[in-house]
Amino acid sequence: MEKVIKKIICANWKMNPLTLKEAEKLVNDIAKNITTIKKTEIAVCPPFLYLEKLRKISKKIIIGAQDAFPGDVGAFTGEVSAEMLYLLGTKYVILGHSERRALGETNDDVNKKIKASIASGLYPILCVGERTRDESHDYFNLIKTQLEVCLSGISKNSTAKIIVAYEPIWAISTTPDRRDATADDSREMAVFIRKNLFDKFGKDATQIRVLYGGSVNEKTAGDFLENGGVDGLLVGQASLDAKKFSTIIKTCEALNK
């Protein structure tokens, strides 16, 4: 018998909220409104500084990090391993996000952190994206050569812990004369992406999970998660208001069938 997948609603909550009591609430706030979720995995990606009181707050909410240091204790100022998240309690991380790329973050650093992480424990939410969309479609290849360098050297029994998250950045809201993507690019881009995966893996790439993100929100959660191909989504802004949020979760639950 087939193994399900089960869909996944991950937050990226970026830079936000300014207080840990703030955060403290949007969890709580979320996790009354999600008391009879039992099919969807529900994710939450808080700055560091919050990981550790909020993951004590609900059962049903897993914590991730957006981001994780690929080497080991040490003269590394300012970092955080993956080690050290996986020994607080976190399970998901984020790595490669278009805002750590365009910081200088290059294929190569991805693939080591995502290498760190499942070696310590985690499981990494591998971001690709394109930022424009040219006529002759060469963004095609460069998100073929995102998950070729990101995952290379990476095992086929890891397959299970690694999702790959689409986030198209010219639909991100931060990006200047953003658009909207549709169901319609989702779907195109996950088979692409799939296609990729099992060209590498072979049928161990099914058990990776492909998400949807870029300005998704709780009107627009229902056609990407029934006509976008994907397995889930990566949420940003609208992941900061809980009752929102708690839409997108429940929209997710009730497609589950």
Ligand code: 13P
Second form
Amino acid sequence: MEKVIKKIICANWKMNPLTLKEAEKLVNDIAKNITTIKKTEIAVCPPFLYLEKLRKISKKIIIGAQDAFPGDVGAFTGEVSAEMLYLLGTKYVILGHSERRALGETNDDVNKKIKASIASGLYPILCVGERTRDESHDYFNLIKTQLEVCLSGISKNSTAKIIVAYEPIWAISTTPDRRDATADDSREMAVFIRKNLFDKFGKDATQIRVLYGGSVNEKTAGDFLENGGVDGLLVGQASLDAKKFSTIIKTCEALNK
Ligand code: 13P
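Compare with the form predicted on its own: the form predicted in complex with the named molecule:
Below is the whole assembly, all chains and molecules, this chain first.
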């Protein structure tokens, strides 16, 4: 029997909210709204310092981090290791987000972090995405390279732990002069990503969930989930509003009948 891939709605809170109190309220409010959700996996990735408190609020809300440094302990001022995150009860870790790449993170850095995260027991969410598109369609090569280098040396045995999120930078809510991506844009790239993963991992690649992220809100989530060729969504801005984020989760659940 073919294995059913569970859809996931994941919140990337980025550097928000300002206080632990607000963070706890947000998760509590989401938790109240999702008591009937059964088929959809729900993850929230807050700033590091809220992880420990938030993970205790609801069994239905899985906690993820937004970065992880390779290793366990050591002389790395300011860093938080993959092993520390795992031991704290963190499951997911967003790696290679465009906002971290903009600070200088390379595909090689992301590769090291993915390897360390898997070794520690974390489930990496690898973000890929192009800054711009043009007629030459060169962005396909960029995504191919991101996948190739970031997943280099990862074995087939780890595919069930990996998620790939396609996030075109030009569609992210905070990008100046942004424009909307369509479900067609998402589907085209999801197919391309799956093809590349299949070339690398063979049929084990079908275990890797592919997500879309970039200005998804409660109005557009259904279209991306239905027509975007993806197994879930990575939500920024709209995930900071309990009502909007809960509506996105409920939309996913309703489509999963
Ligand atoms: P927005 O939903 O705010 O565009 O953010 C997308 C994102 O970067 C999620 O990781």
